[in-house]
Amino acid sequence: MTPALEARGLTKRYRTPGGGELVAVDALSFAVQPGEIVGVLGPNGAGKTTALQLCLRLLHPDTGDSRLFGLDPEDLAARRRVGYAPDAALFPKALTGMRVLELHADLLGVPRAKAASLVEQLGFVEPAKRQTATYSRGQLQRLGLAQALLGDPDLMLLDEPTAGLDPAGVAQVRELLVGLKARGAAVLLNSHLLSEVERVCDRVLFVKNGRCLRVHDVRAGGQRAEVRLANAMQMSVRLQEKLPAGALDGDHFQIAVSGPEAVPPLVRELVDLGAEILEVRVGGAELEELYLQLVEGRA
């Protein structure tokens, strides 16, 4: 299968004012397959945004190259299949959000009704009537997402798509990503929200100083249920006896599970044991730990 996106040894260097050299991206190689969501995790300044721009040939690498659907990134046939939502996108301030989307719909050759549909889907109907100069950070993010989605892309590159969004906006982005994957599109996602990456990504690239430290298979790594208990202290002995594979950390009981389908039986068992459950979360079992170890250097 031809990857939707392939990066091969991408490197980008910049000269610093003092005559030195900054390596923003260092021999970065990876691929994103159709129907796959790949996350890129790393601290500020790790080279994540630069890597996305190199992949799209918005920046030219010093060495290495990239391919979109096996084609040169500047090939129009490839570019028409790509949606890109940069962090803090800029739009003409005098235009309304709807006018921006209508112009892009015309450029793509898609009906303007598509713009109206996306505005409604993203909960953006009222702001879309106003000039973009009046937009908050979150509203600009929504407009950028709508623009990137106009052409029904087969590959989406998203740079911090949830930055500035309220909880409802974060949930909408999650639904969009799941929908893209369901129809076979590929997604490359830069994010600092580990909880969201755990929920939607198939694989994760840990990046620091422009280098890929490790590629982690989120699904193969197993998942963990985290249950917050109102009566954790009273349950400690019982949990140790009946569920020894789990661990109690404060008022949070954590235990490895095969997947979301294993959570309802677990909850029933905990209730039968007398647990008073306040909250249940499911996530990758190793992602936070790996990030702290690989990126932050913590034991």
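Residue numbers count along the first chain shown, from 1. What you see is a predicted model; the values in this text were computed from it and never measured. Here, rigid core means the biggest group of C-alpha atoms that superpose within 1.5 Å across both forms. First, how it differs from the form predicted in complex with its partner chain.
Relative to the superposed rigid core, the position of the CA of Phe253 differs between these two forms by 2 Å or more. The rigid-core alignment places the CA of Gly70 less than 2 Å apart between these two forms. After superposition on the rigid core, the Cα atom of Leu229 is displaced by 2 Å or more between these two forms.
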Second form
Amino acid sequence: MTPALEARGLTKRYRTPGGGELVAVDALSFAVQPGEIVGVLGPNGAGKTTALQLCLRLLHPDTGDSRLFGLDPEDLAARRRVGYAPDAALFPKALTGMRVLELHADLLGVPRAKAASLVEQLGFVEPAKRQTATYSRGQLQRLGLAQALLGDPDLMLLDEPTAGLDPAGVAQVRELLVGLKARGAAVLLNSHLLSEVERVCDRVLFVKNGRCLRVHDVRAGGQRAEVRLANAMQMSVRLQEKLPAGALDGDHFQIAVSGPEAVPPLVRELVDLGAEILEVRVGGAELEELYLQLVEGRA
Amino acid sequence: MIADLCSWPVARATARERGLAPVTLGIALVLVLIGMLRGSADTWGAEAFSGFGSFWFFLLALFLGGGLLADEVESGHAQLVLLRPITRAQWVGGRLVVAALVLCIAGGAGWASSVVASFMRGGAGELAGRLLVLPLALLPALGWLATLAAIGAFTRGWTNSGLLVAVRIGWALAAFGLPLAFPKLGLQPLIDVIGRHFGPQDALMLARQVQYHERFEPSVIFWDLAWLFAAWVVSVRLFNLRELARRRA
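Any chance you could show the form predicted in complex with its partner chain after that form predicted alone?
The next block holds the full complex; its first chain is the one shown before.
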């Protein structure tokens, strides 16, 4: 199946005022399949937004490439199927919310009535009549979501969609994500709200300093097996081939499992591959714990 | 064909943003007043584009072209618009065409008021010359507008207008001052040649050629048309290279 979004080795560097170089995104690779919600977690400045913008070719990567439905991101057929809700207010201040939505409806070739129905659906009828200059952060966020949803996108990229929203708005975004997934759309979600990410995402990318530290499978029940190997070096290529979902960190091989019952078959498979196992641990991988462990470096 | 060069939804939004701006309406009113006050029995409709009028007309071009592309990129809205199924060429075309239309409408209003004032004050005849004034006055202004778009494809904010003003003033000073400062170098012929190719050229004298049955020299029209389309193409090519998102702090 062609991924809705595929990033291959995306790298973006910036020159700093002191003449140095800042690597905002470093060889980032991942894919989002149709019907999947993938979260991106990382501290401020980790490169999450830059990664999204690189995927959409709003920024030009120094190296690497991205594909939307197997097509170049600049391909108009690909763009017709994409919705993007950025994290900051990006609307002309002199236009009303409804005018903005009508412009985007015209650009997409969808009836303007669709804009009106979305406004109603998102509880945005009164502010839509006002100029966007008068909007609060939450109202801008809702307008951003509405314009992203206008074309019934098959791929949705959301950058901090719940920032500035009230609890009802957060719940609405959650419902919206579930609705998108139910109709087979793919979603890439940048968020700081770990609880929300854990509730709606199928997989989570942990990003720090522009690099993907780990891909965590939330559907695996949030547990992982950690296997200490005596011959980790010799095993690395075989593990990468046979168990690509896992990651080798020093002499520790970590892989998401559905629960403790999945560990004995895993051990058997590892032994069959030639692994010399020193220790096996199964632990709950609450997202927050994982986040602190991976991103903040806490034990 | 036209839809490949210009996005109409973008054009409509630009018309609301630039065409109905108080500054645009204000300068258009000034052009109408200039035409009305300066139009007399022996004038032929160029009053809104010559002398004091030329300053206001160029100011309108500067306002319409200032930040024409950069404003949308810097506000971030271009990110969202250009994620829609339109090309960058269509987006640039949509914005430039509307700025050009607004300039034509405002210039047309100034010309019409001048012609009406002339007829009301007893002016008559010379219809061909009067009719020619409008396109001949608009042509170089449209060339400057396209130049602003080309500069604005890679500069920030209203830097394009500032740069254009600085270059034009710099050139005027150089063209006037250098032959005086260095008379022995015989720079005047060289400056004349450069001047004939320095941006779009004033084509209004062609109307006079028609009016007074002089020899008609249309080369300026071809030069201005070539400049206009070259600047448009350059603006699209340069804008294709521009990143739409900004580096975050």
